[in-house]
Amino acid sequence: MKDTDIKRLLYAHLLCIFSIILSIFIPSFFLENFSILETHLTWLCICSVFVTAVNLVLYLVGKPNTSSKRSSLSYKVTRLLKCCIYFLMSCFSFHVIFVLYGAPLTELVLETFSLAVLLSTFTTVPCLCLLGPNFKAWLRVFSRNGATSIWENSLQITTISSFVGTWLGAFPIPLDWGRPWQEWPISCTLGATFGYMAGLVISPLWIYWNRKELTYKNN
């Protein structure tokens, strides 16, 4: 494992963190009274777009060379359609899970689905960029010792940290503090965002400190 690979991973993650920061400050120059709390749904959409755009740019810049068959237009269109289907399935699946765990069934539907979109952006989009619409590859990566590169290791950490952040963000909701950020789903979206950002910071550091112990089958 080369230190340059870890540096590339760190720089890519810093770009993802920077995209979230931009989603907070740039819209305030164009939208009146824009803030994470006051215009939460708007921020959710903007944040999802910014993070997705950065992941796509990183994929296009760093993707490996493909064969002529995989570079054909039909292959690219088919892959894009599959990725869109996977993303929509992820959004609807997360929405159902949130409802099963106590989110309102008929009220605040848009808010719940927006949270599902944000969480899919933090978890499913990187999987699609790195692994493609290949469910077997997803199962391999998220199984024990299934990662074959530092990028897949970082994918494990950022995905788990996003889930944990969302879960922790639900704890303040039933408390009677009366804070505006306790309204559904603000605390969960903030938890998911902080969890994702924490995973982006932790994963390169964890890989660096464990680089001597990490071995990959394709190395």
Given for the second form:
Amino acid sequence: MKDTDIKRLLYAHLLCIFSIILSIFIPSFFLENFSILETHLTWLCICSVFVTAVNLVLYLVGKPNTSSKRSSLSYKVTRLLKCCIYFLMSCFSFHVIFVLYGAPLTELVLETFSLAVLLSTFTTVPCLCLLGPNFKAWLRVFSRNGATSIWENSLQITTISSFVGTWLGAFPIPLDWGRPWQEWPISCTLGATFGYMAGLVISPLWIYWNRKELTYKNN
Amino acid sequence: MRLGSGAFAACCVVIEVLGVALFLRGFFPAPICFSSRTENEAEPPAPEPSSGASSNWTKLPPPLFSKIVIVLIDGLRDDFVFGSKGVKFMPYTTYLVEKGPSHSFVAEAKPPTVTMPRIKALMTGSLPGFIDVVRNLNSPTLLEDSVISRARAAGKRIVFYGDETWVKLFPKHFVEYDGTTSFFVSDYTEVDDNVTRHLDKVLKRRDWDMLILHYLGLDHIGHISGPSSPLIGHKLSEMDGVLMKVHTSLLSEERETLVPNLLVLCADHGMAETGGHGASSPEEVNTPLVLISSAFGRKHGDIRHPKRVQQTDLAATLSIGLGLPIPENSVGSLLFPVVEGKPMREQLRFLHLNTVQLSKLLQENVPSYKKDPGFEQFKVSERLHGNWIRLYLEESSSEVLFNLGSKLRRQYLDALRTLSLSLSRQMAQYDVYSMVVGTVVVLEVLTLLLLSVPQALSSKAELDVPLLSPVFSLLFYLVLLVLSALHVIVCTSAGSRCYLCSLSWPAAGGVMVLISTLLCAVTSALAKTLARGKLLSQTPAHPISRWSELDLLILLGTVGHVLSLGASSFVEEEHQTWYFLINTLCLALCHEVYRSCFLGDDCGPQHCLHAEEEPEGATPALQAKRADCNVLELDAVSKGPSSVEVPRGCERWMVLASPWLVLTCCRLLRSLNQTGVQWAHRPDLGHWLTSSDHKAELSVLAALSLIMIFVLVQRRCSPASKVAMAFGLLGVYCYRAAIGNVLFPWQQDNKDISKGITEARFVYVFVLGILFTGTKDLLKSQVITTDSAARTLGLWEVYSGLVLLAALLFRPHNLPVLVLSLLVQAILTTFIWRPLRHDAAEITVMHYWFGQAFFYFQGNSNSITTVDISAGFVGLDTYMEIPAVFLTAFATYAGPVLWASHLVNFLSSETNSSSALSHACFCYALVCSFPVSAYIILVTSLRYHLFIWSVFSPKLLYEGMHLLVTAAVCVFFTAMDRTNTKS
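Let me have the form predicted in complex with its partner chain next, following on from the form predicted alone.
All chains and molecules follow, beginning with the one already shown.
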């Protein structure tokens, strides 16, 4: 059972990586002067949209087994609304955290917020897809030995690596190299993206490597 | 010998301080100078070179100017004269610079850009060592050869008005002087009035040869409100008026005597964008130098870009101008435009004198001087000069003479430049031997600390110190023998100037004994650890202890911070590192709090596993392996059963909100003082508050802060100290009002600024009173009753005494730092550390991190510029070295010290484990000595880095000072620990 699961996981992750790569190349056909550094905000938006779309598609394809009780329309709508609210809240709380970390309060608000949106896309959207708007489940997954399936395990890894990537992305900012990518928040967004992609690559490999040790309570 | 781990750590840190001091002595080179100066006194000036024909000109050339006036304006930046500000506010000077008979230069001051070394550089032409900054305020008499001493020896009469530093440097050189003290930075009118009031009289008298005026006001304005303040404009206009007055008087005198005079406008250093100085930004380094004399031709040329010269060049120029020998340690070269109008023979003579002096200095200081290109150029030029003189005396045609002469002149100027450059480079000669010895001591101590981690953090908190072990005596004597042999070899080898060699034999021998003892101790500790590791690997299946995320973060943060010190930008912006780390720490704590609140005992099983472990000695091998960082192992040992009590109701909400509160506090503080280099010019709350328009807001803020301090501190004080605290804080406000920083609501327009000595001393009385009560309680708890409540009370009183002292010394806009520090401590204690039951090691490291962050929140940075020297004068009438140094050091390191003393309070009141304090002491010592040791190695390897003097050296001084503070803290810890064990 596990090998097929891991294979599915790998394909899903490859799709996510592919969507990020597409977000770099596709816009240059439609937009003039598109480059990651110069029109950074545009790229951020496109990247977020692409990743969200891929995640949603994967969710719809991969999780059809909803019970009849849960398939009622009102339930779905409230769930969707809840998800949206969760997403927005995570964007705002990320924004607040960036400001607490020292991002300027009044200047570059749009840039900071788009970084928050990007990071939410990399972390909150997969969480919402996989766990639903259930805060306790999130806390459970993100504490030690809390994962109950390889999907949750991979979620742990990608989310943490996105965070770590963003965190590490802040390091070059004080260096006096004067490069364009050292400006706020470019290095952080790049760090987040690289971290996310690294997490996507690492998590199937790691799970494959440790498939003997990984025994989950539920299965 | 068995020692408690706290005492052991304190001893280690004290030894480490010695090692660092030795390293510092070797790292900061002593200034280059003539080793034997007495015999040079009577040396005749170098005669004019001549080949064959004998020149009759062996005496010094006559002075070029009859009178010299030096107007030195402290903190005058080049753009204040040559930039738009100069045009606007200094019209007369601008006129002189653009059209008058003058030569203008941009003189580059070498860091440290602090007044005393700069005055020395201007007057001796030498480059004072970096270590002179430390002695800046306590300027001892200058024994070196200088323009002033030469002038005095030649019988010139020198008059001086201005900064007292000069009078201390040259105590008996002035026939008349009036020193103003740079004591009150907030006063910027009276200091200058005290100089100007003498001006009319002295200009009329004309019985002097040299007049020096040192104006301090501009620098004070810079310190108060920065270079863009409107006050700067007024001050510049005032200075322009002074310059005009002096110049007119000199001109009118010249009309009578027909001998040209010289007026010099210069500055000791510039002014950074934040208003301070001390570092090496272009704004601090570039100073104007304008020479005005009717002997010069009217100006042509491009005044927007004056030529760049060195500040040291002025000494040589002044000596030539006064007809004196050039100071023998001067590394400067003559400012050639000054003598341009003279006949060719005189020009060459001046250049020759200067080159001879420089090459002599080179011979003294460089063993291989003959290979120096400058020296070779000098020899060639001197030979050519001889030929030229022969031609001259034979009276060849003037055109040939002129052409040859100008070629020779060019050669001389090249030689001068090369010589001057290679002499300046000589400054970077390190005393490698002392550096190596210091590094070895520090590294041995660090290794010893690391190797003893498992033992020291065991529940007994005791360890064997194998000092007297006879097995190692052979090794000890062998090492000692080898070291002594090395010492003899190094010291007898030629061409090295070592501090260690200049020490007396017993002292040097003591160092050797210390090194070999430490080596033996390290070896035995290593052997013990290895043996234990072997033992452990034989017993199978020791449980894998995993660290919590917090431990991992602490570990990574410590290592990451140390690694970041290798990059100059990270040293400049070290505050960012700490802010980043404590933010991450708060978020990690937040995660932990939320998990424990929402999920309860989710991670219970693991901790139960830990609790079952045999606490002592079970995991030392593992610990030794990862020993290279800290401390964190303790959680496997002493974390109790982790049935975290989940609080209910209101308190639960407070617990949930507390990490965010702490984060908000840190963010507020971060915007209070912009520090560092890259973003230092950004507007911040501190500047907004200190500007004179917002005095009312500042007063309200200061008053509120003082009230908050009282509220936060009085909780655990005894009634007597509560009252004392209230009066003390009231006194702080009165003091600030008296020196004019804040306002009383009832006196809006009262302008009389006093020194506030009475008020400050009033506060000191209460500080001492509270400290005394605290100490009394501590002693009582130790001697009479074994009462832990009295001990807690005493510790808290000592702590509150320190808080009161800090409140007095902090500038009023920094009082919120103190308040928020108390607030954060209270929040973390009540809502995080107490419920989550972190162990002593984790809490220690967290305290250390917060202490470091608060060091930067205060507005400190890693450059000398930000040290607030005015704290050293609070309540003092005159400069007294020991109290001033102590007060300044306390005010600078108040953040780390207050957090450390809070740590003692917390551990002794909250935990009931008797070993917590010694664990904490050990961890604190380890965490502090790790960066120092690593930084010493980094600096040694980067000693030829471009930024070594501007970035890395100040940081090295800070690290050394920090280690000293740490040693004091550790000794305090150990003393507390002793009282604990006795009771």
